[in-house]
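The data below hold one chain only, encoded as structure tokens and taken in the form predicted on its own.
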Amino acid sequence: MLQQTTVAAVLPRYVSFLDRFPDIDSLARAKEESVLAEWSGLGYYARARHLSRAARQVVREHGGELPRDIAALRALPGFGEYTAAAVASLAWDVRAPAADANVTRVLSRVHAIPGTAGSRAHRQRVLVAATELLPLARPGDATAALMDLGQAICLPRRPLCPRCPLRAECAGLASGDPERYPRRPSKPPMGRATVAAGVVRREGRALLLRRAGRASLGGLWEFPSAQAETLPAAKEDLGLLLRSLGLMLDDATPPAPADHTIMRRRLEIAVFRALPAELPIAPVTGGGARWWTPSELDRAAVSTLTRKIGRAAGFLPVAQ
């Protein structure tokens, strides 16, 4: 959950997720849609799908117990080099260097490691430094301590150096400019796109489609929508989608505005009212269609974008 997501955003979801899936067996037995529903709002939904598949693989191949061997961990869905090392270190006290963004920042400053964070050469130097630092006894505690130090003290900007227990050994601090380590990679410019969404309501319910495929939002429920560079183009594509369902846009009602930022893209959203159709709804190839009440949707596998569209349409209550 903490991959690409802040501690503040994760904490409440972590607790509810463990309440719903308290162990590997319960997670392995759950339908993927149930796992996505518990993950709803955290984004990067491939993580949830990987976690679900990894649990099933652990039950199938390892008797329901997470393997201690790093190579076996690497074979699990979603377990890359860092995740496998972190799990081995934190869960099993394996002396394996695990350098997330926080650990990378701490060690880059303590050793004044030059280079850009994320580059191959810089990552290798950080892992060497981490390996040298790990004690033979309880190395997982040292890994956790470095993570906490970077999260709470050695901040990306304005680090709290006077409070740092490593300040006497920190070459970055001694240089007078600890923030220069590590050099941050340049970010690509923010992209922009327009989304046209259609909300059709029937007897207190709204129609949503299940997105097909295994892409980022695959398997999630969403209002009928289309994305394009301009609003006219997005609206035209939305109209085609709605007609395939036997629906049509209500041009007499002005669209409601919303906005959303996802993966370096700024989305300007226009939420249109769509006219209800008689059942049955025409099937959507590779997906599905379903009517939802607001309370049902609150517990469904939907993205933050879908919730924003529902709120803009007045179907979902405004977040407090």
Given for the second form:
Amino acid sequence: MLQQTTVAAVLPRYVSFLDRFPDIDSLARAKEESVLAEWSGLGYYARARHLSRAARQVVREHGGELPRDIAALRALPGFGEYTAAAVASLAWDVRAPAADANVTRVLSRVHAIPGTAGSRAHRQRVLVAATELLPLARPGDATAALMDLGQAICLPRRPLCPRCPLRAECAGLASGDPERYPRRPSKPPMGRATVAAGVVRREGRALLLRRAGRASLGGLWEFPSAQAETLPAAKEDLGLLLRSLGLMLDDATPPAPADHTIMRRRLEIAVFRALPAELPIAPVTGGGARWWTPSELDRAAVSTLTRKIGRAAGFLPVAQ
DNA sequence: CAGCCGTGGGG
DNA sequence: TCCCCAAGGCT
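Mind sharing the form predicted together with the DNA? What's above is the form predicted on its own.
All chains and molecules follow, beginning with the one already shown.
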């Protein structure tokens, strides 16, 4: 959960996740969709799919016990170089260097490591520095301390150097401008797009479709929707999708607006009502479509975008 | 290596 | 309002 997600965002979800899946066996037995439902709203949903697969692999290959060596951890879905080292170090007290964004920032500054964070050369120098720093006794505590130092003191901007225990030996501070370490890769500018979503209701339920497997947002339920650069284009695509479902867009009712930012795209959302094109309504069959009550949908595997659409349509309550 | 994946909080 | 950033990994 903590991959690219802050402790504050994770903490309440971590508690409820462990309440729902208290151990690896219960996680391994659960359907992937149940794990995604518990993950709903946390983002980066591939992490939940990986976690589901990883639990099953641990049961199958390691007797239900998380392995203690780096190589076996690294072989689990969702365990990259960092996470394997972090788990080995923090959980098993293995002397493995784990350089997350915080540790990378701290060590980049302490050693004034040039170059862009994430490049192979830079990453290698950070790992060497981390390895040199790890003590033989309780290396996990040192890993945790480095992370905490980066999270609380060695901030990305305006670091609290006067309060830093490493200030006397920090080359970045000595250089006069610790903030320039590490150099961050440039990011593409924010884009914009429009989403047209169709909400069709029947007997108190609404129709949602499920995306397939590994795709983006795979395994999550969504209202029928289409994304395009302009509203007319998105609306046109939505109309085609609805027609294939035996539905039609209701043009008499003005669309409800919403907005959402997903990665580097700002989305303007227009939520249309949809109606059956012929009576009786074509029963939507297959595992990819289902009619949901509001309370069912509230506990379902859906993204925040889907929740916003449901609320804009008046189908889901506007929440706490 | 580049591109992509979600979301919420903070400046 | 807008950008930055976060206990990264996969393709």
